[in-house]
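The chain below stands alone, shown as C-alpha cells; this is the form predicted alone.
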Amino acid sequence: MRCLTFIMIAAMELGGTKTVVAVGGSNGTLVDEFRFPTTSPQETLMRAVEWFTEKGAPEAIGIAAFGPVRIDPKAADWGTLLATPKPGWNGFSITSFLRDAFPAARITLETDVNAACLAEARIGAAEGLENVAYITIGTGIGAGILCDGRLLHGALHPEFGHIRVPRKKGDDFAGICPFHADCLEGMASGPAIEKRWGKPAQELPVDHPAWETEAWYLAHGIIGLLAISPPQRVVIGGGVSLAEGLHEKTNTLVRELAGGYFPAVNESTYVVPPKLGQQAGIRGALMLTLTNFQPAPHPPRH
C-alpha cells in the first residue's frame, strides 16, 4: 500500500476586516487556527508572523488575500496590493514581508475568493467539479473561478464585483462603488444594502423587498459568468449570503434569465451555499501549496 506524506504547512487568509492564520495539511486539513482583526499592514502581518513562529518555521505558506493584488509570480510587484480602498494597504507587499520573515519558506499567493473556490471545489459544495464559481458578498463582492480544474487568472484576476449589470426596473439607487458607482458591488454589496435600505443586511426580515432586489443583481451577474467561463455550479458565500432563501431566489431567477440556453442551470443545485462556511478561504489557502497550484519560482528582488 502506498504511503501518503502529510506535510505541515502554514496559511493566511488576509481579509479586509479579519485575518485568519492556520497550520495544517495541503489537503485542506486544519490543525490549528487563529483569527484577529485586520488593522495596518505592518501590525497585521507581524501578528501573523509571531503566531507562525510559535508553531515553528513553516516549510510553505499559502496566502489568500483580498484584492486587487498582483498574483503573477513573474511580476516585479508580485504580492503587492494595488488600487484597494482600504486605507494604508495600497502599495504594500505581502510577499516581501513574509519572505523577509521566513526566507526558506515557499510562498504561494492567490486571491481570497480563488482560494475559497478551490476548497469548495475539492472538498466542499462543488466537490468533484472542474468548473466552479465561488461568489462572496460582504463588504464587497468578488468571485473565484475554477476553469477546467485551474484557477482563472488574466492580466490581473477576476473582478466579478465590478462588472456592469442591468438595472432592476424602477431602481434609482445611485450605487456606492467609489470607482464605478452602479457596478454589481456598488448595487448589491453589504454596504450597498445598508445604504439603500437604511439597515444592515442581517437586520432585514426574510420578506423584505431587499432580497428580491439582491437576487436580481446576483442573477444577472451569474448570467455574465455563464456566458464567458460557464461554471457547472455557483457557490455563494459571505455574510450577506446568510439571508434565508437568497440562494433559492437567485437560483430561480438565473434559470429564468438563462432562457433554456445554458444546460448547467437546469441542475436543481446550481446556486448553492458553501459547505465549508467561514473556513473555505483558509482551507483553500492550505491547498494552494499543492504541487499543481504552485507558482513559478520566486522572482528576483528589485
The other form holds:
Protein chains: 2
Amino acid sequence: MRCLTFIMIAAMELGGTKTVVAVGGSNGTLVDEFRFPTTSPQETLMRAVEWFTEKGAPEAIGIAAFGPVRIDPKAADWGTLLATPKPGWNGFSITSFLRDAFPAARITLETDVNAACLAEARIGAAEGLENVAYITIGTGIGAGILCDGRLLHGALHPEFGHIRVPRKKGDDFAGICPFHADCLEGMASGPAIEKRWGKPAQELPVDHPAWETEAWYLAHGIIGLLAISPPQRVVIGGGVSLAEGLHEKTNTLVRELAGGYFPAVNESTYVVPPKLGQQAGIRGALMLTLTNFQPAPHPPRH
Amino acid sequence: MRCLTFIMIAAMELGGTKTVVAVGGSNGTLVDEFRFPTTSPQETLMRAVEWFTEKGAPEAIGIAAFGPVRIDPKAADWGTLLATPKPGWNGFSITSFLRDAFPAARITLETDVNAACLAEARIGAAEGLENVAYITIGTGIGAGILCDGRLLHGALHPEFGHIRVPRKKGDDFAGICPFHADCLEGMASGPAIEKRWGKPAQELPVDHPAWETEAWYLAHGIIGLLAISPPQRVVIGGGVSLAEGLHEKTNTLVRELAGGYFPAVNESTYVVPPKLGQQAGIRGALMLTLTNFQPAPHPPRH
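Would you mind giving the form predicted in complex with a further copy of the same chain, to go alongside the form predicted alone above?
In what comes next, the whole complex appears, and the chain from above leads the way.
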C-alpha cells in the first residue's frame, strides 16, 4: 500500500498596482488564483493571508515582489521593502507578515522579474536554457537574470533599467529618470516613450520612428547583458513589448551590434516575446518553493 | 596514530604573451613558480608538463586561460580555445593535453580574469566579499565576475570589454575595436589610449586629460556591472591601472553616475587597485582546485 501526501503550495506576486495570489504546484502549475489591487501593506497582505487560509494551511510560500527589496536570506532585514517611493511600503517586511500568519510555512522570496525569468526559462519562451534574461518594459524597465542556472542577486539585486546606453544619433531627448535622466529606463520606458512622442506607446503605429528608437536602446542594454552575464536567449515582456515587430527589430539590431562577436546571438530567435504572458510572475513564484528555496537564518519576527 | 597525506596541487596561468606555472596550496599559497614566454601550444604546454613532472605528479591542476575558451565542463569541446587570433591556438585543447600527460589529475579551468577575481575576493583587495568584479585594462579590457559567491559564466563567458558605453561629451575618437569600434575596449584599452593621445599610457602625466577620459569610460562600464551583477567592490588591475589616481577618479565618477541609486557604491573604497598584483591569476588558479572544482563529464581525449 502506498501513501500519498499532498502539501499546499502558495504563491504571491506583489506588484506596484496589483497583487496576485495562487495555489498550485512547484512545477508552476496554477490550481487557483485571485487578483486584487495593491493598496496599503497591511490591507494587501491581510487579503492574501485570508485567501490562503480559505484554501488550507500553506506549507511553502513563494513570493515575487516589486523592489527594491532585501532578498538576501542571510540579511537581518530579509523580506523588507527598501527605498520605494510607494507610500507606506518603505521598511515594511513582507516575510515577517507572512511568517506571523503561517509560522510553519517555508518562505522563499525573489524579485518579480527574477520569478518571471525562472518561469520563462523552465516552462516558457526559453524552456530548458540555463542562461536567460527576462526584460520587462512598462512604467519602468527591469530584468530578471538566470546565469549558470541560478538567479542573479549580487549586492541587493540587478537594476537593469539603470544601465547607461549610448544615445541614438540625433536623439536629443533628455530622458525622464529622476536619478540618471538618460539611463535605459529614462530613455525607453513607457512614460519615456509617451513624453518623447506625445502619445502613449499603444497609440504609436508600427511604422512610427518610435520603434526604431526603442529597439536601439533595448539592443544596447542587451549588449550589456551579453558582456556581463551572457544569456542564451532574451525574453522581453511588459506592456510596451506588445508593440508589433519590436522583438524582431531588437533582434536585428542586437545581431548588428554584436558584429559576429558573441556566438550566442547567431540566430533569429535570440530576442523573443514571453510565452507565459501575465502569468510568468505568479507561476515563477510557485516554482520558487522548489527550485530556489533558502531558509532564513534570521527569522525576522516582531 | 594520525596519518597525514599531502597531495600535489599545480596551477597554470596561460596568458597571451607569458605563461606561469606553480605548485602550492588550494588556499592560494604559492610554494614555487616558474614564468616563461607563451609560444606555440605544444611547446608551451610541454614546458609546463615538464616543470610539473619535476615537482612530482599533480593530483589537481587549476588552469587560468586567456580566451575565448570553452569553460563549460559539460561541453564536448571543454578546454578548447575558440576563435582566437593567436596563431596556432584556435581549436587547441589545453585540458586534453594536460589530461594525456596526467591522467589521474583533476583538472579545473577558468578564464584568467575569473581566476584573478577569485583570488582578489578571497585573499586580496575584496577579501571576504561574495560579489566582486575584477577588471583588467591592458592590451584589451576584460572582467572576472564573482556574483553570489560564484564565478559567472553564462553562454561561453563574460566579455566585459565589449560593452557599449556613452561617449564623453566632445570625444570624437573613432575607437579601435575591430568588431565594434567604440565599445569600452575600443575606447579605453592601452592601445586605444596610445592611438588617441599619440603616447603610451605610461608616458601620460597624472594631470593629462587622458585620465579623466579613461575614468569616464571605466565608470560607465562599472554602472553596467551595477545594473546587471551588482558587485560590492570593483578591483581594477592591469598595466593601464598603474596610473596614479585612476582608481580615485573612477570611484568619484561612479558615485556621481550612481546618483544615490545603487547602495553598494556609497563608500570611497568602491573602486580599488588589486592587492595581489601580478600574482592574482596564478594564485586564483591554485584556488580553483578547491573552490570551483567540476568534473568533466566528457573527458576530451584524443
